[in-house]
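Here you get one chain, nothing else, as structure tokens; it is the form predicted alone.
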Amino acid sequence: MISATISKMTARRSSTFYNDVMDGLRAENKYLPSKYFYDETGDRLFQQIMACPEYYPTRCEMDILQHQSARMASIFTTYSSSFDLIELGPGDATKSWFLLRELQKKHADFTYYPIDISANVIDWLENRLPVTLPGIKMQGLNGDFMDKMQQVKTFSSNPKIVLFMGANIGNMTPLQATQFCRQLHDNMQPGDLLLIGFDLKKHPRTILDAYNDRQGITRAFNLNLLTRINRELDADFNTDLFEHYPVYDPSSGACKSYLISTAKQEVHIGDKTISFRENEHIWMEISQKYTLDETDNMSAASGFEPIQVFHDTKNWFADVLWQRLP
């Protein structure tokens, strides 16, 4: 019975993956959903990206968490004597580890719920964090953010503090990000807290270099999604015929990554055929940059009130704390 249930879940995931891929590649302007970057290889490559000298966002937010987690923990424990701490897209929790440790030092009564689309991430956290943070109360959840937030509500009626760090909000357009924050609002109670990491606008070259590292890891990260489609959806992408191409618009703050078809070609996905023109692009991801005024506008548009901003020493990044309004 258990194996049958697992098989059905796997089939549903594969069906959703297939439908999303086909919808994107059949669109007039081809795209692929960036959430599918994160298979086992994608997780490993992203860890390597975060260690690249050009990729500043991780170091900037690490600066914040290393030096200001005690202040965050004080705010959280003042807010409520007991609470659920929900982290959306935690990765390896390298940064949030400092906050979790500070909360433990304060003997805070909390349960940590990391939610991630990658089962590999959740398995790793559930094995690793109890070793590095003895006594932590946690339950990892693998799946869609909103679905799993609803599930946490069934576990506990405690107030919620939601973490959405790592500039993950930048993986959406501003309109999508505002809609996402409205969804978070609808899954939270009045007074609940939301900590969001925003990558701020800065010199265009600094931003563009972060998504075009000299080692080619970001290139491999993007191409790995084609390899995953080959493996899981019986496709025949030739990754040698696609070129990684990032661009940054300092006016809009949109940094986008594309894969460019270097030849006229046909790709087969199962029994379906996708045609590419020479130089045709696939939009792979966006990394949106913001000003603080723009984050305040997003807060107001999605039903939150900004109450605190945590900056890194360069003022390149901000973890912004919002409170859910009635």
Ligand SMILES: C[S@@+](CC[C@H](N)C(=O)[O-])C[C@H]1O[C@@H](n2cnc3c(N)ncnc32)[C@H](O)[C@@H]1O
Contents of the next structure:
Amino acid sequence: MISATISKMTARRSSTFYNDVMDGLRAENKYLPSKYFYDETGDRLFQQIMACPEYYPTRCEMDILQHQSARMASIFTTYSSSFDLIELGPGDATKSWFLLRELQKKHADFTYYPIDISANVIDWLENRLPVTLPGIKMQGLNGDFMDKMQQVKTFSSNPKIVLFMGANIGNMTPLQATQFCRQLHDNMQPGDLLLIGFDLKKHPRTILDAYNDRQGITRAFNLNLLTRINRELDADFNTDLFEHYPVYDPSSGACKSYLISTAKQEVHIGDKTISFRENEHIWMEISQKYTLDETDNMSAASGFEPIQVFHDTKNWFADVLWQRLP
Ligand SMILES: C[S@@+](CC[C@H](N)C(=O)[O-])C[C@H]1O[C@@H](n2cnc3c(N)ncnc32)[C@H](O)[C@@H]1O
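What's the form predicted in complex with this ligand like, now that we've got the form predicted alone?
After this comes the whole thing, all chains and molecules, with the earlier chain placed first.
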């Protein structure tokens, strides 16, 4: 019994989640990787964030997908009549659903590969999409973007179209985003297509409000990661002693969310102790905003050529279509 408990603890400690959390909390400026927001509760809270009146990005991108999916599908099927459609971080695929439906209407021969770190998301999509999109060929992959991207490219030699929507790319710094796109480039063939959703720079207040909703759902979403660490890594964070603090810097376009420790305190993670000073912060997430010039520069720096921009009616969001250069 004791040895079973010890081996379970050892397995936990060696987990990537544990190592990433410890690396972040031992850093001089504490941080936690935002990809761990998405457990079952995190998925549900993110659905609620998307429905908040202040959270405009989802409505803007929905406007694009609802009204311009037919045009996107035409471009895709002109590129190739048969392809693999890979979606990185689809969530509930509410928006990409419109594109999938248009592709079906055009009788495109494609297999849909959603890749998501949340097992819950992949299970849900595998149950739901064959019902709402009868006949869809799909295979969900649960794991990290690039690990699964490397796996999926070995499945077939078909041309690839990669979707990276929902301003997911904004959860990386501009440098990380460029490196990430370069890695995508290296896993794609010349001519393959990449559709990326970028949230654009706009009035700073509009942006800040989107990450500071009045109902406190974004606050709960951030604090949920501490609760997840308590549950999965035997920790004892008191979430009442952390405050949600988002900031937006209009010159850099970085919107960052922090949790502020409201007291001097010690938190235990297994048998390790992490000390917090009063007012010390944990950097939880970046949501980077861009201009179209900046996205064009990123495409050039990562080996793609921009071929089309799809805007919402307010011009607050852009789904940009890039083609992989040789
Ligand atoms: C902000 S949500 C966006 C969902 C959807 N694309 C949309 O626009 O509504 C981010 C999604 O990406 C997934 N995700 C975040 N980081 C990931 C990573 N490193 N690897 C795989 N999936 C990730 C999350 O689980 C979540 O489903």
